[in-house]
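Just one chain follows, in the form predicted alone, and it is written as structure tokens.
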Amino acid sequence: MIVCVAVVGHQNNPLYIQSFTEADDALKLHHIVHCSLDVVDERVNNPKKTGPLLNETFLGLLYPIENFKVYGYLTNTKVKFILVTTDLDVKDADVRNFFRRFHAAYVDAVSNPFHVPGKKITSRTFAERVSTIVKSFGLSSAV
């Protein structure tokens, strides 16, 4: 189950971040999803150690901490998206689809001629279509 999906700007500014659970939860998903990112620029900045091509925008997984599990994801103009699950055994095609469709709803959500580039994305439709996705997480690859 996802738990919590963020979008971080190239200058690590969180663009939009939705949890999935209670508000209890939810100060703890944002410190996890900050704590990704010195993943994620330890992955781009020396990828000889970490394995990834530089062209791959799917980062897989970023770290295991207590009950989760935290994917990236680097889009070609840095920005970054951070999935964090409860599920241990997640498929990494699961991931990668949901990363493939999560890209396109952000690429619709700024190609908005009313959004401000680098400024929290505000809009009902992203929000909508993420709260989509996820839900169908895992159910098929197909969709």
The other form holds:
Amino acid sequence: MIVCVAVVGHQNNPLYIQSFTEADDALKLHHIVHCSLDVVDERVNNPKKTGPLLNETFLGLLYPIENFKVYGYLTNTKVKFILVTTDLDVKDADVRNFFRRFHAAYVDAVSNPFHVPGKKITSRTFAERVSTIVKSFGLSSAV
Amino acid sequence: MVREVSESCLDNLLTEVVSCYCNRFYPNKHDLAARRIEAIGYQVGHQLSERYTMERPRFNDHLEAIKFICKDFWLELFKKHIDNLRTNHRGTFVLQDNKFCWLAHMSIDPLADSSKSADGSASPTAGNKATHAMKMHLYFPCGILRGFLSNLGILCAVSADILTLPTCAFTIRIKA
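What about the form predicted in complex with the partner chain, after the form predicted alone?
To see the whole picture, the full complex is given below, headed by that same chain.
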């Protein structure tokens, strides 16, 4: 189950953070997202030979913490998407699919002429699309 | 080749934008009008860069980004490639388009040319005015290029020259 998704701009400024748990640990999730930014920078600057290629957008599993797994994705415009999930058996293809749909929703939100680049995304449509994508995450693998 | 309605709409809109900014909003301040038009282009380029770099892996260096502009980006915007790319390998790139579609329907008034032989002093201003008017139409695509590159993290200055209608060249100077 996905507990949190975040969009972080190229100056590490948060553009959108949304948690999907009823528990009141939003602060802890924000902290996890913040720590993962360092890991993203490290992955991009020092590519591991066995890991993904240097210029691929999907960065894979960044690091496991407590009972969460954190996945990262870096776009061409240096915008980072962070995904925090509690699922134990997450398939790579599912996460890639998730990020692809999330990226499409993000591009549509940023193309809004009333959106100011660098400020938080306040579009309700974007929030709804994200919650739809989050709900359908992992359901296809159950079939 | 079939021409889409939206292409004609965009052509007319851009012509009207330039005319509005130059004649109505900032009547004698052409620099200010040019900067405003370029800023509109900047925002458009910013947003287009998110959309068109979505499917691609990240660029390794500036040259790859410029080559992407010449091939894929220009193809998406104008249904053709850039015809000629030159670089001095020190941060300056010149992109030449031999038939830039937003200049394709423009022409210089032939009366201005014929008055060249009659009155030498009047024609340079008439010819200059025409080139100046056409140059105003190039600020928007310059803004698009600058916005596109700046969203990729490449700060640059973009300027355009008209060689012979409808050929034009965009010069991108990357700030080191």
